[in-house]
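Below sits a lone chain in structure tokens, taken as the form predicted together with the partner chain.
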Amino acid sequence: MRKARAIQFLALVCCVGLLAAAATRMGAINAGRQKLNTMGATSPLENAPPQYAFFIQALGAFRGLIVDLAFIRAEEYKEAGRFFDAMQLARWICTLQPHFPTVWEFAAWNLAWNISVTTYTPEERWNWVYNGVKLLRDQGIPFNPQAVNLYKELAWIFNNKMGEVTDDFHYTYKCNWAWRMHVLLGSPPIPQAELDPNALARETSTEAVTDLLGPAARKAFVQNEEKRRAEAEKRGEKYTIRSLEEVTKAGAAPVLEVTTYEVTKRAALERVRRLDEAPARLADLYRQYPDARRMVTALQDLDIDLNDDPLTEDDYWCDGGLAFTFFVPYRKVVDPVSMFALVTHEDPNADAERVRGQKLDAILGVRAGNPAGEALVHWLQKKVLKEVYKLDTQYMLQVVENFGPVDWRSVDAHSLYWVVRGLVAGGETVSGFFNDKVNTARIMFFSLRNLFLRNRMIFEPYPPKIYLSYLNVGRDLNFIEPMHEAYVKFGPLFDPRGGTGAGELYRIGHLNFLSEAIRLLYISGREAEADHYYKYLQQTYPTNEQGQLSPALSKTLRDYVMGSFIESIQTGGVREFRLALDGLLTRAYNDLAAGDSGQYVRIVQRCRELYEQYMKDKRSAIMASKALFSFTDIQTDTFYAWLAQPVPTPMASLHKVRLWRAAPLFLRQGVYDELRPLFEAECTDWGFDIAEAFPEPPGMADYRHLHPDRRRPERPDEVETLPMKIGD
């Protein structure tokens, strides 16, 4: 008995001793966890739902071991294509380790990138990609609000998976996201129509706003110190230490009065500010607008129950949810009739929604400008943004203030938003993981580039099949300045080699970007801005990479721009000139189809100038047989070619419809008879009403009488020849 007691006592002493020894290692273990970013600032049990709390408590330290095994197994299942098993394990890993950001990253990546590509229908693809978004946005980030890599991952799904064109179904993703935001917020404001004059007085200077990229860039700058020194020594130069302020000051662009940009931005800011200033709770709304109480009560007759209860995405989008009972009919009332709805009669719900929308408007009086109705809509929009899409209007304001008038229907606007949130959250992170911040900041560049390329958006939803909606994106000149600012401000800081302007690393990218920006601004009639960037280009990048003077930059602005369309007006042949003109006119027609008639007119004017200049310069040299057609003929021919191209989808056909309905009469009259059979065939294929889609231009009888034949008179040597050179 005594022996047994002795053994028990010895075992107890051993246990205590081992525990004490293990406790001495806790400091080192926690330091390692912190270094690897596996430790959140909050307690694992904080805000944890019951089932999470149960597993965390029940398994204790064995959680880590189980998670490791589950991770290995999930990877194996993934390799074997057993995604259902991999996902179930990933879900358990998330339950066991909710405060370990990597597990959320792993699961979301699997959903959005791996599982999604195993499916081949638009609905399924979108479902998986959006599940990845929801997992991060609704669960991962709330559990780990300081984990930069989760924000980065979320932004990357928006930027790369949805925004780029590498995924076959990228159009589906863009349409689905645009639809969600379109239903809620509608099209972006038209500056002249919506800008509140009072907003001008509250003008915000872009220089004064919080510098969001700053912390990451400053770290990059400090870290690159040694690399800069090595690069300078490699070049045989003496290295001088420069402060961050010196570099920033040297790289900063001269201040520019960008009127169109500023006006558009102010309108966009005003739109978001109205949402931001909307009351957070119904009681506050009633206090400000007592009439809103009556409206909320009246809306109950339409089965719309507005309250302060939390709103989930499933509740919002279900049958009878606010998306369908409130916002879709509301859009029918406040938005113009879409072209798609005009030419098709496929959506059986459209009329019912319109009637419902009218009832809504009768209660809210939005079209009549009832401030209480508008405030109620803003309150609801803010609520949905916050509770369904986890979008904070404060951050939305910051995005517009810092980067420009984003269209929130664009996926790139949201990649920018989540990057901004990630960088702000990362500023408070316990780990200070440098690489995550720089990589996150890089997505900001990608997002801005995409916004420049695609932020001008025409979206006409087709709710029965959203992926068949009409989505036309184009370059947005309002993102030239933000992109340029990002280049000159942050390029040198990320680049260890130094250099002027955006630094050596981004030199080519910046140069190409500016060249395109100058060209676009010039042909858009924004010559002052084009001239500003051209001067910057001449001053900052006067030489090419070999150090030789760049001949292209010694020209006048006009020649520089025109030279980029035609290699040289002075040396180009008729064919080259015609090709350049066709290219410009095609762009003009694209703009017209996208609803930008102003841009169309400006480009056509530029083309006319070019044409007249060319004819004047070359009159003596052009032989009669190779003379260009009249400018009207060229316009008509290009118009014809644009409309005659085969279309694989109803959306492409709709693009034609938009151009047709917007094009000048003389163009339509010139091609109508020839294109009529094609129009009929397309309308039959896609179920369009031809009378609405391609109506016969007025005055066709007279036109036919006056122009029995569009052919030119025959010429003896109508043969294609090599381009004629000056001096031939």
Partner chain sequence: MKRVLAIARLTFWEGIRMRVVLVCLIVLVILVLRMPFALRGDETLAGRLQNFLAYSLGALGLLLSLTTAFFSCATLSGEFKSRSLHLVVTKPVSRFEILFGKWLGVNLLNILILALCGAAIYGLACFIRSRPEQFVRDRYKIRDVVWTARHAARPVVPEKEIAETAAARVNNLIQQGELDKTRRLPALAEEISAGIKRWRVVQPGYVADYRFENLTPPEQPDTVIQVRFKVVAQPVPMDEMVTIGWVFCDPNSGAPLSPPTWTRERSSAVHQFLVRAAPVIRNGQALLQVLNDPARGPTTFVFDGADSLEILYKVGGFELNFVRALLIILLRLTLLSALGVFFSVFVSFPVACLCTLSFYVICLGQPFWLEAMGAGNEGAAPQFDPFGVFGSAIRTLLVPLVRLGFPDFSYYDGVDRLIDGVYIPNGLVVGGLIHTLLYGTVLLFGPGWLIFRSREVAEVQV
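In this text, the rigid core denotes the largest set of C-alpha atoms whose superposition between the two forms falls within 1.5 Å. All of these numbers come straight from a predicted model, not from anything done at the bench. Numbering follows the first chain given and starts at 1. What changes on going to the form predicted alone:
If you fit the rigid core between these two forms, you'll see the Cα of Q381 move by less than 2 angstroms.
Relative to the superposed rigid core, Y286 undergoes a CA displacement smaller than 2 Å between these two forms.
L553: CA moves 2 Å or more between these two forms after rigid-core fitting.
Alt. form predicted alone, vs. the form predicted together with the partner chain above:
There are no partners or other molecules in what follows, just the one chain.
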């Protein structure tokens, strides 16, 4: 008995000793957690609401055991299809452990990725995914403001779950998020010099240029002066570099090599800066714009109550909330009439929201340019951004400054935003970070790539069923520079072998991206930018992996683009060339449908150059088998294939309507008779007026007489054409 008690006593002493030894390591463990940004707060009661504090104090150390049991039960509920029970348990788990970041990460992942895919309607899918977003954004991150993994998880939901196409309902997610941001912010600004940025420098005073472009203009001028000096020295001449002020005093407008990217980015920065500079409180707004007080009082007659009280998303987005009493009517006033309204003969004057919007504008005077009304709108936009969507305009400015002119209706813009927030919260910066840097940079690369592919957005919401909205996305060449900078900045960060440019690890990816960028910019008529990246390619990657000089880089820019295009399809012969040409023309038609007629013209001109380059040695009898139809026929046939594609929704059919209204006459005449039965069927299905949607082109009687072959029963489909993809 004594021996047993001695053993028990010895075991107890050892237990106490081990506990004491373990306690000495708590400081190091907590320091490690803080270093890894996995520790939400030093005290579990810090910033905790009363209900959280009650459970923390009442349950004490047993919280961990209860959370484990709750995790198991939540998984059982999910497998049994009891989703609301599973969600309620997830909330309880977060209530018990509010300062444990992994709990919030798991719960959000479960909502957005696991539970969502077990539902089958667009509304259900969106609700579960967005619940995951709100759980992190509105609760998890505020409780754990230094937990970088929560920011990255939130960014990953925006980037991968919503942004990629792996989920069958990705279009639903994109439309729902675009709808929320469109209601609040509207479409991004369209810079006045977007089509020809250098025209701004030629036709405007120096002061106006520098005001618009700021540091970009000064930098461009200095670079241009240095370039002039270098060229003069090559000729053996002397050139004195001038300052921008000297040129201004002389009364001459300097020739600035300003890129479309710089102009567009500056416009995006100015849009966000106006919101950032908006007053934070109504009292400040009244001091700056006394007339705003009268407006706020007058808006009460429309049941719009504006005040400084905190605003939640539930209050903002409900039927009587500011989203639908203020911003939706406001959008009806400032946005053009939708194409859907035109082709369905919807009377805009009978639209209650539009009538309400007109009353709203009568008070605010936004269309008349009333500064007080505009300031009031900016104040409310800033309030909603901060309190409803937890978006800080200072960080939004950082996103535009570091990554380019994002469209805030895009999910990938918000992916970048939350990555930036996470880096700053973790004591790091966008250009220098160490905590889980590979995963962080990966999200940046993915987001930038998606913005390059899809940031150019035309969005016309269909509020009764948002997932049926018209959403046309396309390539945004303004994200070539941010993507290039990301390669140069982050590539060497992960490559211990070093190397020039993006380093050896990212060399091939960077090379391929630059080659693609050069071709796209050149074909799109942005030759100055294409030349910039071509020179960078020549200087940074002059040799291949074997160390041999690359012969392709010794050519002129035009020969490089034409040569790489021809070489990329050389082995496939006429079929591959026609497919490539159809792909470019399809992109041109997408641009035209999106309203960018200038881009359409430039791409078609480049396609004609490529066509002539290919056909220059194939017009002889011996090469007739490799010859193509006329360029006009190729354009018409691709146009026919674009319009002949079946569409699953009325909003997708609107894409055709947009193209039909903007297309050149010869294209519409060439396909109208063949496509009219299809147009009639589509208009019958969707309730469109065919006379408004697909009107008969003028001069069809003469066209039929002169071109009877265009009505042949079989089209020249010996060569396949690319399928049309909306937003390709």
